[in-house]
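For reference, the chain that follows is the form predicted on its own, supplied as structure tokens.
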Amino acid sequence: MLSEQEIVERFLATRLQVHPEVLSYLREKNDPSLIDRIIAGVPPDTLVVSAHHLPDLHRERDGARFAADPSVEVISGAKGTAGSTNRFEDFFQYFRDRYTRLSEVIRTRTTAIPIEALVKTTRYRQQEASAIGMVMDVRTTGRGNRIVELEDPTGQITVLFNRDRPVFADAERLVPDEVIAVRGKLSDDGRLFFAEQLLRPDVPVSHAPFPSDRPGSAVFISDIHVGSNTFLEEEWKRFAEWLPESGASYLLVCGDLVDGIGIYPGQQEELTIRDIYGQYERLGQLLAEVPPEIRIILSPGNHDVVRAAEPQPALPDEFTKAYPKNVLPVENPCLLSLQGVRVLMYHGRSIDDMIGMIPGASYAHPEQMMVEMLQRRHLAPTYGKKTPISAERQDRLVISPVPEILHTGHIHTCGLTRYRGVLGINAGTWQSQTAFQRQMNINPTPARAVLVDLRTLEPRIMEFLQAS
């Protein structure tokens, strides 16, 4: 039989990676000619050959499924694949996967240095050049410039972002474990790297979305909070009314399906189901509302009954066994092909951390989030600070591909925006306003829903809010 390093360096010579999903079945198989198959048919910009590059392997897998419904496909973050980690060795393996993914995106549009070459040599002293690397550490200095110590596999190296220089404006947006490449010019010392221009992986400026070749629409809500005493049951019902009017094939919930148990200090005094089980007992009664045409995909969030690190892996069978045949649930985050139109689905915890190291973000705007998310074509970039993630061997929250929409939740604010193509929707909560948004002056939009068009990707807004 093949072993996986046999596979591994196979794919690594032509510059791709492979998720575990397919190795796992490639070993099964046994046949050197597939895996060069697989690689003369994968798009020329593919990163990491994953499931969806292999239909015979979907329809192996989860016949049925595809059987009821051959328009919904989970490309990634199906369940059952999140996987655990508590090795020092898989931390090592997330962040040079990270690196090594990110930097090929950034390759494309610069050719860089090593670093090691970059420092040891007198060649490149005050002569242009780049270099790519992982933030280590980024800090301000006392005259107001900006200080970052960047790393690639070979060595690291100082860089000083001058705040008269319009480079300055990036810079102030720079955040730890992000992968950049930095245009410029080293010291005579070869010590420090005096940055003049920034690049981030980002999506592509040609970047075109594909929209689905045949009618259909989706509708795009997050944050339900069920067993909350602020939980909207009456703009929920309204909601469940206009679902069969509205032509919609698919039903995305982002995450906080329910609101838990004992996720924060004094919650008990909050909830009006004081049992996780019961929860989802009245989440599934609420979900047999919906028609049973719709298909419902749940991914989970924090509040949910899954272990806090990303990602998250889907609800557990002994809370969903009772819920209709329409539900599919799903992992944090995951990816979905809708007709064709893929859509990224993440529950968004990262963005309280992005709200607190990028100038100017607010609880206000999550489309912002959402754009710098898809700039540095990762989800949660910082490791350590609120959002625990697991470091698996491949870092599931690198963006890739390029999703045409990219559905978050969690900060219960309403945005959307359009970046290069992509269609970024936070709809919200179904959640009034509770005590501690109140303390942090958080305003919640609640009682919405996103309607998108797959043939146009044009959304629509919907509000259920009952008048006051």
Second form
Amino acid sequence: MLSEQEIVERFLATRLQVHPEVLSYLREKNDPSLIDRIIAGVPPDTLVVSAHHLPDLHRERDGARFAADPSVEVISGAKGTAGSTNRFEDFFQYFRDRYTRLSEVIRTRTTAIPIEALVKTTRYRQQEASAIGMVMDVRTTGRGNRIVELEDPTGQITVLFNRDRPVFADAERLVPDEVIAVRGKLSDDGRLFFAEQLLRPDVPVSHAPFPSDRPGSAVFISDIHVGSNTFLEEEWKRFAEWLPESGASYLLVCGDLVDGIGIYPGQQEELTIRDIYGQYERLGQLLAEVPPEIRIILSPGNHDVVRAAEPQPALPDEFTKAYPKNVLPVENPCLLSLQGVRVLMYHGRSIDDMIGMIPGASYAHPEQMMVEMLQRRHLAPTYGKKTPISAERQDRLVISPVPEILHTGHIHTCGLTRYRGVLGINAGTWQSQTAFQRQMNINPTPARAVLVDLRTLEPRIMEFLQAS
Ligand code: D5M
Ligand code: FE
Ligand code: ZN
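Right, the form predicted on its own is done; let's see the coordinates for the form predicted together with 2'-deoxyadenosine-5'-monophosphate (D5M).
Starting with the chain above, the whole complex follows.
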């Protein structure tokens, strides 16, 4: 099969960019001559080759991808793709895969030396050098400097970030298990590396998102918590009445679809539906009121019935068999293409972990944590805290490719961001403040939905809260 790189380079040679839709089409066709035919056919002032440049192919295909009606393609995280629980070798493979993929992203911006060579060869003690590694441990010393144990497949080194140097601001936000590059100098005895610069994999500065080339819009929500006595049924009704008027073709729900059972101590007392089947049945009834033309994408969260370890599998058939045909259960995380606009859905359990570790982070600003994810190119950078991760051979939580939209939920507050062209969305929740959240001083922003025009990637927050 033609590689993505080969296709992109052939177009770039004639100064053309390629829309991801066209890219995946060409990869499937695997016919290099097709590329030349397309190049010959586009108007001279074209910057991006998109689906409408392919009128013949349009007819040629029977699939929905190029049709005018809504099209959802699950790029990764389709139902049934999450692996089963792991053996010890998988655990090793998991971190190796994470390191390999993230270090490749950083390597495009710096020339790094394997840590073993850096430590063993004396010549690096006089000159600046760079290394790429995973943060095995990070701590603050008594003097307020940051110390990191950095590891790559060849060795390990202790890296010091001096609190008086400019690099310290980046170093303050270091978390265990993220992959970084450091530039600096080794101490004379070769035991300590003094870092002057820290690079994260990040989104390229020049990153340009690909909007849809035809009209369409999508609604983003999360954390419905059906079955909870704090589920805002009246607000949901208003939302359901608005949906047909919204003009949207897609409704994306990013986890915590129901409140579940046995999720926290004493939950029984806060449930109006105490049976898990009953909760999903009620959700099905609510979804049946959504116009059948709207594609509904459901990914799970930590309150849902599937295993907690991420990637979380899609809802099993036994819970969704009575659901309308326009409902598509997917995994968490999941990468979708909505008429060419790539949306990465992730419930966001790692946001709790990151809020606990990153200075200045707060439950009021999910959008800031989405930026932290994008900079690390990882949805759950730290292993072994509150976020359970299933260590499979491939790290499905790595953010690659860079999506047009990152959709999260979980912390029940609404926040939007635009980071290097990527739109970050957390719509909030459909549950009012619980007793537990009151104790924790978490102030939810319930009953909001975010409507996005897929041609402009412009978001609009819609409010459905009733005046109480
Ligand atoms: O999570 C909703 C919000 O409440 C989210 O920000 C986490 C917080 N939360 C919920 N349970 C706990 C516990 N046990 N410890 C700390 N923080 C918590 P949701 O997934 O809807 O319960
Ligand atoms: Fe939730
Ligand atoms: Zn949650």
